[in-house]
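As a starting point, one isolated chain is supplied in structure tokens, in the form predicted alone.
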Amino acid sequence: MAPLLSVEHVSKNFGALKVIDDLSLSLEAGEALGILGPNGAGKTTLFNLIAGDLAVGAGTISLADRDITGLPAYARCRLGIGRTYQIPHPFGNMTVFENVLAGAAFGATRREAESYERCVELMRLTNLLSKANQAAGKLTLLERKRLELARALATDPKILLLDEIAGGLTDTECQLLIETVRAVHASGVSIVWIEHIVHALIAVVGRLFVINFGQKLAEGDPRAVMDSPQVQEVYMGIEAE
């Protein structure tokens, strides 16, 4: 059986700068994969290529054995690729419920009335149900991150791309968000998660994929990868002996 997501020999240049360099990775259905790497390694660019926000320079991207390399972002969303962004940008004057409903109506292409029950379910999953009628612009950072999750989930993704969703949170808030991400994964959504907070990744993912200068550096069991001298040198500045 083909992987749920397959990125094969993908490259991306911005002028003379090669940001992604002949990179390949795969994600199995039901898996949670962590992406790690130093700043500037190409992690968010990789997400932009998978989601269709950027066109690849070379290589192919497939979803469940279907080549989606040439499809626009909205088409990939409707096929099952959802994502969050590093900085949440909710519709501030709309309520939390209306924000989630927008994801369902435009991402999953459901009729509005058919989406109400699903939106309530997602707000409950992300611990936002008590904020349903509150303006999104008045939410705390943790609540905005939860809303970013709920709105992405409203598009009915098979794969959820999480881009540094724990960034900027306190240790307590981070732990609460980890529990929510675990619940999302347990609901059947496959996850690819970029994060600098390593303990958050290791608490959820079953495999780590480390990139540096747009190339694969290491891959495997999260703790084994973090024990790699090469990864420690590149990511944490610990010189390999």
Second form
Amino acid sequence: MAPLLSVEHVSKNFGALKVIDDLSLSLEAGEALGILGPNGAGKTTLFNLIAGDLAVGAGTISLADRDITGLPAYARCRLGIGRTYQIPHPFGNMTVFENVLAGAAFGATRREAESYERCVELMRLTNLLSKANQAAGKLTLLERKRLELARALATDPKILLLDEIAGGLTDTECQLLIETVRAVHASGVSIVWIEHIVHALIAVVGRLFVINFGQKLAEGDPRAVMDSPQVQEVYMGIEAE
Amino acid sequence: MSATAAPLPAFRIERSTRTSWIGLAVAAVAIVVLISLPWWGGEDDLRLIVEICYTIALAQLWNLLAGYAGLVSVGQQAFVGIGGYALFGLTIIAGVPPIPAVALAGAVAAILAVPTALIVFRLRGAYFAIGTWVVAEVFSEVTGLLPDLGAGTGMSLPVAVSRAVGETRFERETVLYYMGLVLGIGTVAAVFAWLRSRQGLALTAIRDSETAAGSIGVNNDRTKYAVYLLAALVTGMLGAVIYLEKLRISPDAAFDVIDWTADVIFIVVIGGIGSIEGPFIGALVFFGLRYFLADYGAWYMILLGAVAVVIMLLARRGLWGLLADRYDIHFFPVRRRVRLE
Ligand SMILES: Nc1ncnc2c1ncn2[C@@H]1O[C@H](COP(=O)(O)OP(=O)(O)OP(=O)(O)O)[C@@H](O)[C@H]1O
Ligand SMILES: [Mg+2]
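Taking the form predicted alone as the starting point, write out the structure of the form predicted in complex with its partner chain.
And the full complex, kicking off with our chain again.
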């Protein structure tokens, strides 16, 4: 059977700058994959290509057996690709609840009234219930990141793309986030998680994929990948805990 | 982030607020007063109310386009003109009675909006704005080439057609008044119903972030397209009623960018873009300024411009934005609130 997600020989240039260079990657159903790489390596760009915010320069992207390379972002979302943005994009003048509800109403195939309960549950999961009626634009950065997660989950994704949601958290908060992501994974959602905080990543994912200059640098078991000489070279001083 | 197993707290979803009930009461009283106006108001009052009605309607539509769908059109005069000319063509050439002709004029505008959208939707941002203006100019030029509709100099509506609206002058004024009123109130009601619905949630999401709206499954293009067609349909009907009252049409007047679009933009920007309340506040300011300053000619236009610039600089979401931020009031309950019990 085809993997749940496959990215095959994908490239993306911004003018003369080659950001993704003939990259291939796949994700099995039920898997949690961690993505690591230095700043500017092309990680967020890869998410934009998978989610349809950017068009590929070359290559194909498939979901199960379906080629989705030419589909717009909203169609990919409805097929089951949910994402969070590294720089949060809240609907600033809508309330937190309405933000989550919009995800449930358009990304998932529920009727509005049926999604209320799910939205309340997701706001509780992301600890935003007390802010439900507050304008999303007035949230702090960390709250916005949690809102990104709640809104993406509201679309009932098969695959959840998480782009640096752990930055800036205290140790306790980070531990809670790890538990939340684990719970989401345990509920059957496949996960691709970009994160610089290696110990958080390793606590959740079963496989690591390291990107450097838009190309694959290493891939495989998290510890083996972190110990490999090429990753050590790029990440001097950063160790798997 | 708490465990998922615990039962959910009891909650309910509220759509109305205390201020929205006040808003509803005010609206009901205003509607009753307006319906009774022909019995106690003068002809000038009726005409002023009709003008306010169609101005607010145009402002609501432009707000839906620019404030929500991000479609900053400076070419809505295209559909006023098309509506006006369609009315003249339908009544004079095709012999359609005036009242059905108003509805058909809206349909004509909506149909012509389809190819127009194909052109302008390829453009983004400032290019979209310029594109809509150019298309309106093209419609104006083409209309000037139609000899049966008075070509470049325009034409008057035959007496027989205005007789068909009403036998006596009072009857005509009253019928035109109610048509304006129905269109004005109907437009506000339609915009309100749309924004309150599921599609309104999509439109509000697009207003706040197009990128994020796409990422959660909102079909941005289709939503924008629907807004554009609705605006064309209603603007066409408004154009038809406006020219049924004016009795005389010419390409320069019917496709005038100042009268049908610039004033409307002023109203929305001052009142507050991206809310239903904003265009009402803006219209209040606009008609107020006009009433007090109409005698000052050019100074009036300069002051209008100055007021708009100052408000744009100091309050990006207009006068209503200032109020709503400070007091959390909503006269049109389009939002959803969670109440934990
Ligand atoms: N829309 C764009 N136009 C031009 N250049 C871009 C665009 N988006 C990203 N880039 C460039 O592409 C490169 C990769 O960016 P990307 O955001 O994918 O990196 P990243 O791996 O996510 O980095 P970080 O860890 O800092 O988030 C960077 O050099 C960035 O400046
Ligand atoms: Mg990034």
